[in-house]
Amino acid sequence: MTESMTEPKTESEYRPAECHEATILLERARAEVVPVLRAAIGSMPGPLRRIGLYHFGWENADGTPATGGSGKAIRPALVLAAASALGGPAARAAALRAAAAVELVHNFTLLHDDVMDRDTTRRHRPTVWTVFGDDDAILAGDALQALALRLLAEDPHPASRAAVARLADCVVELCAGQQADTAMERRDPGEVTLEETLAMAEAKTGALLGCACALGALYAGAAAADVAALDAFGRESGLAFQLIDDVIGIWGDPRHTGKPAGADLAARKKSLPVVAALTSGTPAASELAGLYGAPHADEEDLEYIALTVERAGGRDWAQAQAADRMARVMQELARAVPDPEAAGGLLALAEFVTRRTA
């Protein structure tokens, strides 16, 4: 392993070439997966198909064509990169259905999350529930999950049976993580621990990234130990991703994120930076607990709450934790793919998602 593969870099050390490599991988994954996704959504009954096409940005609410983006395709890119790293181009081509299935599951979670969180904007346009209503958004999400499992169940590849079971288990874990998240929102700020918040984040975010990498390994015919190592690689990447996502959720620029500033704080979400701040034992932590107990906040209040989270150390902790998780990412990747050249695509994607700004 080279030094850059074993030690996470700071922002100033992050090489533009790595971001460029990740961008190429993401663009290629989108180009290959979108036709599979379109075909799957095209098989849905009319009203659900219309919602699916709107959600992915391919149609407007009135059914006219749209040019909106369908997401970054991080998870499909991980499936394909894992398959390529362990099995070469043939395994990558064989894993295309698995890559689309993972993206369908991801979008199922987005549709449901937006309803539960009452988020009104995603990908710079109104969320599905605000356009079509709660019921249709939930049902469309259910249909996307079913499409994902059908894609794998109908796949003649010998890994498909193991893949569909792993993806189904992942959905159960995702739901458990979401349930834990919503339950935390009803609890007093002082009752939530950092340990359980990290466990919730692994289930909500790390599980699907781990599953994506594991599916790629399965389609490459990898040994069980390598499948497990890539699952761990994805999970640690997911935790780093969630840590940065939570930072963006508080301090991100709406022009880049496509979501309102301070939305997580307005909803009193117990995100990782917030819980770290609340449990810091600092004077700012006590102040934050009081602020989080207040029922409403205007824009100025949200700015002050964000500042209080930062003063209590929440932002610094989240960024340090993301770097620590990246160190673990390197370890798991080295275990499964010891050749740095073969591991390059997976590494580029992991570093891309943890150094993003939107």
Second form
2 protein chains.
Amino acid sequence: MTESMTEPKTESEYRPAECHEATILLERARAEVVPVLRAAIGSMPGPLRRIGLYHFGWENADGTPATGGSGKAIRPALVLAAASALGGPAARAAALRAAAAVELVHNFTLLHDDVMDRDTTRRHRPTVWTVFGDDDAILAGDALQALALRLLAEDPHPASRAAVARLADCVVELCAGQQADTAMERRDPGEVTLEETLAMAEAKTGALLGCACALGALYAGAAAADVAALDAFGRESGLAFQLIDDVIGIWGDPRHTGKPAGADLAARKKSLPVVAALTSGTPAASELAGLYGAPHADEEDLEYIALTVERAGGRDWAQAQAADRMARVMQELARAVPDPEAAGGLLALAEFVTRRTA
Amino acid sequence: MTESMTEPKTESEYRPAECHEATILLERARAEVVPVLRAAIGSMPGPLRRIGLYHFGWENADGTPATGGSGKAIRPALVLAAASALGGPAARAAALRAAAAVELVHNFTLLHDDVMDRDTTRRHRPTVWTVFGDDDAILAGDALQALALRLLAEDPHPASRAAVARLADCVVELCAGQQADTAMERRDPGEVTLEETLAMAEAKTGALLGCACALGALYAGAAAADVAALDAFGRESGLAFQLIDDVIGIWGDPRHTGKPAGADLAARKKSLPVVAALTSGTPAASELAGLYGAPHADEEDLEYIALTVERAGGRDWAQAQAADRMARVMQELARAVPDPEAAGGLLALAEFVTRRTA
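Show the form predicted together with another copy of the chain, please, because up to now only the form predicted on its own has appeared in this conversation.
Once more the chain from above appears, this time first in line as the rest of the complex follows.
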């Protein structure tokens, strides 16, 4: 840790004593899933293939090979860890296509979200829409969704059909989450409730992590109750992640987060700590509402807004909520995978997800 | 027929002596598929559901009931007719979800194409993006693709898994077709070949009609060769349709087509007759290239451009190609469904598709 504008409590509180296991699981998942992803992207006709190869960081825009990373592979690692926890190495091996399918869906949503949010950088490279245009980004996203569901449907595994239905259902939830997010950003801060902000975060972030774990369980032939418990495990991990990510988005160190301190406040984002603060009924809440209604602020103003969110209880609420979600994560995991040895991988990944600083 | 700027030969040449059978098949398909579509749309969370209900013409933007049509249901009718031709009434009844899934995919592409093409009217109503914004139109389209594949995956029919894989594969082809179309429109008319224009039309228009017929065949438990023949039947019908649609887009009667005469020329669209004319190597081709490079033209100019396309052989080529495709349609149909009685429905629909004037 180096010095920072405000001490990132969250990072130190949640900083892992040891995340070696998660790192190994993620590396292994990447090594196994990337060839499946490349084959899927490679099966597309020329221009769509080029956009896909660029997006995943395997090619530059001109078609020359690139060495950019294709992402952390958290979702594939969750699929594989869930299959392994409930069905051992055979189930884990069988779930490889499902792991790749979940990653394709994740990347389909990134392509479309970047168009909608006008985000210009993704994994330290210009986003697809900035390089190829909106139309190509939309079409490549559409194609990735189709590739994901085709990959699962072509899988001869007995869980294939149920997995397609579940992943497609998750896509509807992801779309609803993104819809709620974009609609919420257009509304007056005073009109947004904490309940709907949490529901949005669950749909946008929790749903796919939950689905990843549920697919792993399905491929292990797990009972419906265990599939549901692993879905809840993934969802709660996702919510814990979002809460911590939102805290970092306000008080985090830009050298760790990769975005300027207070960026979420500068953009007037209705993130979870902000909505918790705005709806706290405290005097600081009224002050915050006034500050959030005013136009763009300088760095000093942003520090003051961050302080006001904190005084209105937004930071404490988010950290308590995150801790509460992590407790539920443990509960759901213990319910589905009572053997701590078998549950170790999933737990390591959940802790990795919620301790990330960038 | 009433008087028109230029005599729409195509319409009269292809005008059906009798399309009563197709009308009955389409009405019956609509009556059966609409409840399945409404249930699928109704399963989505609030805002996405509202957008879906608006797009299909069942609700106004404010949520009040609307009486707009949800489209002709040509693709669902093809699924049901193909299942019926190869498997009789039982296969037809079993293929209902597949019929709805194909229509959902069609509507997903309409939602996204309208955003990309900035089309403001669809089925005589403002397009979704003009009413709800681009983001909501993109997200509703994404959700419709997922609903389509979920509907098929949840179908307990033994063909379900193969049908999901085939429909998802078709989506990739549709995306590639739309990608080629948008990319082609940005290119210099002189650089576009007839071969790639035909390939684009096949991917954009033929693929889903082919897939509709193939899904019907799959649900009838047909052999791979028959599934392939029905796919080819649908594809060739789609190409014939596109050729005729492009002819109507230049020489059609606006009172029948619903768009102003010469609209495709005014927009400098690289439609099939235009590309055929441009690549004909005739003196008229060079003249056309000059005319197409010039800025927007008035009505008199458009009539002259249309005449130049005709002099360069674009109209004759398109009509001969359409006739050739229709011959292949008959061949493929006879191969898969030798009994003319059983093939009647599919033939009536193919003729309806290629004889439409609006």
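Predicted, not measured: the structure shown is a model, and the values here were computed from it. Residue numbers count along the first chain shown, from 1. Between two forms, the rigid core is defined as the largest C-alpha subset superposing within 1.5 Å.
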property	result
Core-aligned C-alpha movement of Leu26 between the two forms, 2 Å or more	no
Rigid-core frame, C-alpha of Gly69, shift of 2 angstroms or more between the two forms	no
Core-aligned CA displacement of His157 at least 2 Å between the two forms	no
Inter-form CA displacement between the two forms at Glu310 - rigid core frame, Å	4.0
